[in-house]
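Starting off, we have a lone chain in the form predicted alone, written out as structure tokens.
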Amino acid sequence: MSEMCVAAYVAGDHLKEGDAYTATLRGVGSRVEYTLVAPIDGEIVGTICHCPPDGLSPAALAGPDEYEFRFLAIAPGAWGAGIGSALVADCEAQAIASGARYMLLSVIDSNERAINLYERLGYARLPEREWSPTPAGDSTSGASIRLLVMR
């Protein structure tokens, strides 16, 4: 599951093998309770991790009345089947029965496809609470890894 994930962001050109942030894509087991997968014929093809604002989920940046979601990877073979929209859907439909009013998610800036669907299901950019999980010269580029947020 780890692997697929990072193997969805290197081939998307969101990141090199080399770069740090590749290490919090492979720590799954630290979110693995939170994390939902989409298997095709026993092959985990899709996974996103759901963050509930509980204080123990991997959420970033929910508040109290936000549901967030994070670290959505579809295998490369499977980019188009609709898998993504699916675990979006499941995320939140689980957002809605713990009462949040809102869904939260960030996505890495050069992502052009994801934000592309996240604008078709009808999430529009926080510009005021974009952020970076690494620092400056954290990846093989030296450039830091730059996430918007969309609500």
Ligand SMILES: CC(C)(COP(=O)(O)OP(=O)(O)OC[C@H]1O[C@@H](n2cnc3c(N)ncnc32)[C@H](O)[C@@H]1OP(=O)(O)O)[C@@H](O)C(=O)NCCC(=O)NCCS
Contents of the next structure:
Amino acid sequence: MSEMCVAAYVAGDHLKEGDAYTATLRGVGSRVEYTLVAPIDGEIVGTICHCPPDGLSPAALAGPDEYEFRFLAIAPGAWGAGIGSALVADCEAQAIASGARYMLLSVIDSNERAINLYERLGYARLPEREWSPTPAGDSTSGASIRLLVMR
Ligand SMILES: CC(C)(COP(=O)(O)OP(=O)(O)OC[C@H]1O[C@@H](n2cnc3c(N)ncnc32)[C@H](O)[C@@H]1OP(=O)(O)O)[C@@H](O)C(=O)NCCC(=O)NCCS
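Can you switch from the form predicted alone and show the form predicted in complex with this ligand instead?
And the full complex, kicking off with our chain again.
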């Protein structure tokens, strides 16, 4: 699952193999209980990390009335089939069931494909909350990465 996650970001040209942030993507073990996968014929083709603001999940930004998702990735050969949208919809349902008012996400600023997808799903940018992953805010430094925030 972790290799598929890195392969998706590399295929999308958002990261290069060896960039510091790939270590964060590969760290699925530390967030496995919050991670859901989409299997097809026994193979994992999609993954998403559900982040309620419970103080334990890998939420980066979520406040008390927000639910966040992170590390959405679809295997490059399965793009465009609606799997990413379905994983987001499932997470939204979970967020509503938890009583959250908002769904929050971060996306690399150059990731036009994902930004278009999120806009189509009704998300809008919150410029005041943009950030870069650093040792204080994430497990691995990725200070050169700029993350837009959408809600
Ligand atoms: C961004 C990403 C998650 C999107 O996943 P996906 O499964 O391809 O997303 P979907 O198929 O639900 O939607 C993508 C597009 O395919 C279209 N689509 C959806 N179902 C479709 C279908 N059955 N047939 C054809 N096109 C379809 C959608 O309209 C959408 O178009 P849009 O981007 O112009 O709005 C995926 O490309 C990915 O993993 N990229 C690399 C990692 C990454 O960027 N992760 C996001 C981090 S924030």
